[in-house]
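This document starts with one chain, in the form predicted alone, laid out as structure tokens.
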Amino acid sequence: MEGKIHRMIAQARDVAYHYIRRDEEGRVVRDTAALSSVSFDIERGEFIAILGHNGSGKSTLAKHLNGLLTPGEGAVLIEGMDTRDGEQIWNIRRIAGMVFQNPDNQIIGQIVEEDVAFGPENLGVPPQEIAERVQEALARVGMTEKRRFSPNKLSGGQKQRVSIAGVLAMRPKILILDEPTAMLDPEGRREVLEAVHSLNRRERITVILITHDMEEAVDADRIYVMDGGRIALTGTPREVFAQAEQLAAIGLTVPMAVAVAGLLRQEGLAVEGTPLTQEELVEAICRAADKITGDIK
């Protein structure tokens, strides 16, 4: 049991949360359940994708993972620290850094390196170490050449990479990204995802990606699918996307390769398995075609 606890960097135990709206006299006029009985264990170094349509609870869950919100019921533990413990909240936020959807809401510096330095400065890091952290963080997201640029002169993808660098400069162990590509064009989306996957593979930073884009979840280690504030499905990408009917029932699609494979099966081509990428789909089609050719011979 101790070994399992040691491996876990983030845990949720029966978490429930309600958004409550009150009138001027303090009476509850709206009580909306955003999370209900959410439980999970995330291991160090994992890449986790949390999927769901708008209003499914995925962004609310993300905000629980670094203490922006705290459970009404249950508990969230980051390296064993309870997010409800006010004395631990800054330690938790050093471990679990968060990147939001709109980089313009997170970038505050006049030049890139000033913005990246902001977090470590607030932590009281010595100036020499701040300079080292800024240089290191920008290199990790491929933005060193832009260090003296104004953020206003950057593309959307570049701005989001600067936002990620600002979090990395605080030396987190978990990177939480709340729909970081939602406002980006395809090139910006590619830049950001490549940077995030590199951080996970090469440096074993635990990544928790909140998204409604099925393609972005294909390379995750595990997926949690949210619906109505609960975890509706969980498993590897192949396990989750094999359940196309269940996903459709909660308003979600599957990656293009999975969808095309399903259409080909309906037309009589025996495409086996659950191909997640274009390359896997081509291989599966070739195997099916070879089998037909062999049967004819």
Given for the second form:
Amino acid sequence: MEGKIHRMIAQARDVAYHYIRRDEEGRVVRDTAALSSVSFDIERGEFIAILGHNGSGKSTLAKHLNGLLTPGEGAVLIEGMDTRDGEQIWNIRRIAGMVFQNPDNQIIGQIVEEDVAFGPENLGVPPQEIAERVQEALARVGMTEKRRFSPNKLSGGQKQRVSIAGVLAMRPKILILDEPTAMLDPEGRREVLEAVHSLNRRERITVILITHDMEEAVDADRIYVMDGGRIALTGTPREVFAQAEQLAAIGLTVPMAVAVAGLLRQEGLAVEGTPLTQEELVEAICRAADKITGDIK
Amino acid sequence: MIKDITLGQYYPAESVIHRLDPRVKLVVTLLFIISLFVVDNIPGYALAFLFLAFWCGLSRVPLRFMLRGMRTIFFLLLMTVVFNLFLTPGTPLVSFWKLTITREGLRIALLMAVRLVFLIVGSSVMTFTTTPNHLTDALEALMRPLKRLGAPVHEIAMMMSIALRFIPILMEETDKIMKAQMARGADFESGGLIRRARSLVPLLVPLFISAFRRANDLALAMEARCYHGGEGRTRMIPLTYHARDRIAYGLLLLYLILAVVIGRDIFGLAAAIGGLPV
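In place of the form predicted alone, the structure of the form predicted together with the partner chain is requested.
Next comes the full complex, this chain leading.
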């Protein structure tokens, strides 16, 4: 048991959560189940993508991972700490840092540096160490040059990298990103994803990326697909995207390469496997073509 | 374009006043303003002028920037002078038509004008040399004693700095909403003042909704970054007094003593000499 807790950095056990709306007299007007019987185990250093369309419960799930919401039923454990434990809540939020969708609505400081300092300031870190942490965090996302800028003068991708730095300055072990690229242009999207992947690869920070963009999920170690508050599919990207029909049934598409391979198969070209990227697709097509020319010979 | 507006009127420069602790600047400004209402003779104002000239000179903010602030209070200044000049009873000096300028009126009008000008220039030195952030920090530090009385000092300071952060964002948003409504035929430019004011109402509703949404997001983001009020919070750059700040406090004290002694003519020197007007 002990060993398991140490290996698993985040766990959910049969989590259920309802959004309940009441009228003035406290009667329940509407009861929407946002999550029902969600369970998972996330290992240290993994890159997890949580996929789902709007209203699938993926953002609600994200908010459970750092105690912004606590489960109605079941439990969420971060490094073995229960998110319902009021004593541990600030520890949990320090360990599981969260980046939100809208960069403007999560930057508090009027200067980049000041904003990155906000987290450590709240933790009561001594001034000298805050300055060191801020410097280090900005360097890790490549924003050192802009440290004296007003956030209003940065591009969307840069603002989102500042937000990530703000979380990194708290020295988290898990980075939860709730649709961090949804409001960015392609350039900003690339910047942010590159920063996140490098943090995961080089520093083994556990990443939980919530997204509705299939292409972003391709590089993950594992994917959870959410639908109607439940985990509908789970597995490696290759396993998940191989199930194109199931994905289509819950209103999700597959990455471009997977889709093209599927269409080619329909047309009779025997493209094997589930190519996830353009390169893999090219290879698979070449192999299929070689086979045909080989057969003819 | 609208992004580039700078808030307040911070004038970046390297000067002693810029480097002073914001608390010192706030205290100096406050007490200087009070001193203007304590002194009531010409030597007193001469002293205040010297102090102000010293204060402005050290700040290295060009004089024209300082005087720009005058434009906003020009009418107030004019009214004060006119009313005091003609409506103060006393020994008539000049009189034409139904209006009389009295000796006392002239004196009060001049003093009020000088007070107002000094007040504006004196406080603009602070806003020119201090970033809004430093100001809120100073305010929080100086109001800390009020915390014992239950005043939410930290929260007020936090609200001020968040407001400052979001003003440009909400301005930009206003701009967007305006353009969106203009694209659908809304007219913000024609008509009288009242009509134009009324056309702004449909602008306010979406703006408020969006502001609330942003506030909600920001609250979540702050909580996610472990914000739990001012308790146990540290600062990256805490306010600390340096030698220059102590010297500034010393000079301020000296000025205040002199202002009371001279400006109120405590020892009756002016009267003793007899020549100086009181």
